[in-house]
Amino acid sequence: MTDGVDGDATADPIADTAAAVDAAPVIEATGLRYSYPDGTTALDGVDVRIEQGERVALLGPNGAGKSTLLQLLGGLIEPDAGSVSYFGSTTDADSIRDRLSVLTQNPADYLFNPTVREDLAYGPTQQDVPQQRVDRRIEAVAERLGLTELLSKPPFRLSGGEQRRAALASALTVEPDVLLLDEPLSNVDAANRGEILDLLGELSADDVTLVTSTPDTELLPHLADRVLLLDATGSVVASGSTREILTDTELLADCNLRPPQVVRLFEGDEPVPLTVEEARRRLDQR
């Protein structure tokens, strides 16, 4: 701290307990259990510790529990065993509602107003944000999403891209600390799907923390830099950064996963090229 005397040396138990909290993992769940009504195991003791500014995926096949866990994660359900904390200080997922924004693979959850605009409004309007400074980030988000044309509309008369991007848009209004997205770019056609890359590396350049689920393989690289791999019993079966889980064939083969398309291509290279992009460098170097 700053206000004190120059010189003194007596410990600040209230700067200590600062730089804890921002030391502590912005995600930390233990021991996550949780089942269908039906009886169905979807997650059998997962552990996931999740730091400030980490660009993380959920990879797994369909039936995995990645869209349940990333609902544990954001505190929408309760594990039947098992807890999660938020920033080293708190279990109630609602009271941090200002730093921690969930984005499903339903759009209906978040577009239930009359119109676009009220629905990007809605967010921070519940946190006494003044009206103004709502104004400016419905504008500012609705421009880079390309939203502006359709604030006027009803979300039901959207197409399924628009309400995808819509609820994406939804959720950055509140300017979160942690971003989570179940499968963002599903419906989404090429051309908004690279502005949305393009959006989610600018959030991660300005230390907002990601965790995305996804099947895609071929999309990981461009969203993740560590991956935690579920099998279909529900159970995290690897952790490890991006290039080890996609050059993995094995693991992933047994998770019933393929590779990207251009790590098959160059399997053997040293190292593996994950995307497009590093490929065709890897083809001009030679």
Ligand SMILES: Nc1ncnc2c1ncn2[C@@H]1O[C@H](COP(=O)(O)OP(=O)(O)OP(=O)(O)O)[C@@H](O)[C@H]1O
The other form holds:
Amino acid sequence: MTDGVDGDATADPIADTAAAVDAAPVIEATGLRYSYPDGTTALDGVDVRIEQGERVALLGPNGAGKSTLLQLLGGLIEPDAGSVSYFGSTTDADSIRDRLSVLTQNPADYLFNPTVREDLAYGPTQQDVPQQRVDRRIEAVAERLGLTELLSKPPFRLSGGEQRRAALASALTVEPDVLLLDEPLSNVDAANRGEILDLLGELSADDVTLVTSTPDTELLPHLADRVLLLDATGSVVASGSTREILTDTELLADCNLRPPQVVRLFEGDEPVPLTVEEARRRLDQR
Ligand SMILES: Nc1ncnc2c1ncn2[C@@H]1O[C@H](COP(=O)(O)OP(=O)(O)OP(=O)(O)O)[C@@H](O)[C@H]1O
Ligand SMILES: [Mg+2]
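For comparison with the form predicted alone, please write out the form predicted together with the named molecule.
Starting with the chain above, the whole complex follows.
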């Protein structure tokens, strides 16, 4: 650190402020508690800090509170206690809807227009993106997610997997800096999964922050580098690298989860492969 007395070029208060803003977490949540109106406690004091460009997974068994946490982080519901802030300043998620996109677990939440095309146009049109650019975004995202032929269909006439892809597409046409995705691959076939994972990889390379909820340890290594593990009581019981969490059999068992099959198969290897692709490379080397 410089005190600025020696005229160091970095001693610029404006640059320092910009650096401080850059360093601010994209999302910071403290002491989150949430109960549903019927009295079910979904989250019981959760702290989360997500840095820019991170790929973080919320992992936990059914009912752990992943979807509730994702909705709280996305500002779709208000906590009973605690707070969420974005980019180190605002606490109002609605003021940053052009930067933050949320995909909840139910695709129908996003599919309410007469056609898929109109659903994909909804977000950017709300943000006054010019029509030509909206159209370009729709064509590009639809092409990637295999939706081109479906754009003129009513969304309720799509299959389950097609609806999931259409809902994801509607989150992507906003071109957000931060994407919160609740089980984006469930119901999606292998080819489309691959395409979605490639696309998420490209977004991540472009510094888009990705927070994904999943109960699936097999998929997780493809989605995240860091994991927040929730247990059945709605608490975060561990936070660590994907490798640390997915190789801790006891910790996972405490949360009714199991390591990926390949981790069990290669137990004892150092480092143990987390994906089939890593395992294949390991075998090729032998
Ligand atoms: N609308 C609701 N009303 C009452 N209780 C609810 C409601 N939605 C969820 N819950 C309860 O809150 C808890 C957390 O649910 P949540 O949907 O966040 O879990 P999850 O980790 O996303 O599970 P899954 O893996 O099945 O998606 C569960 O006990 C669930 O039964
Ligand atoms: Mg859920």
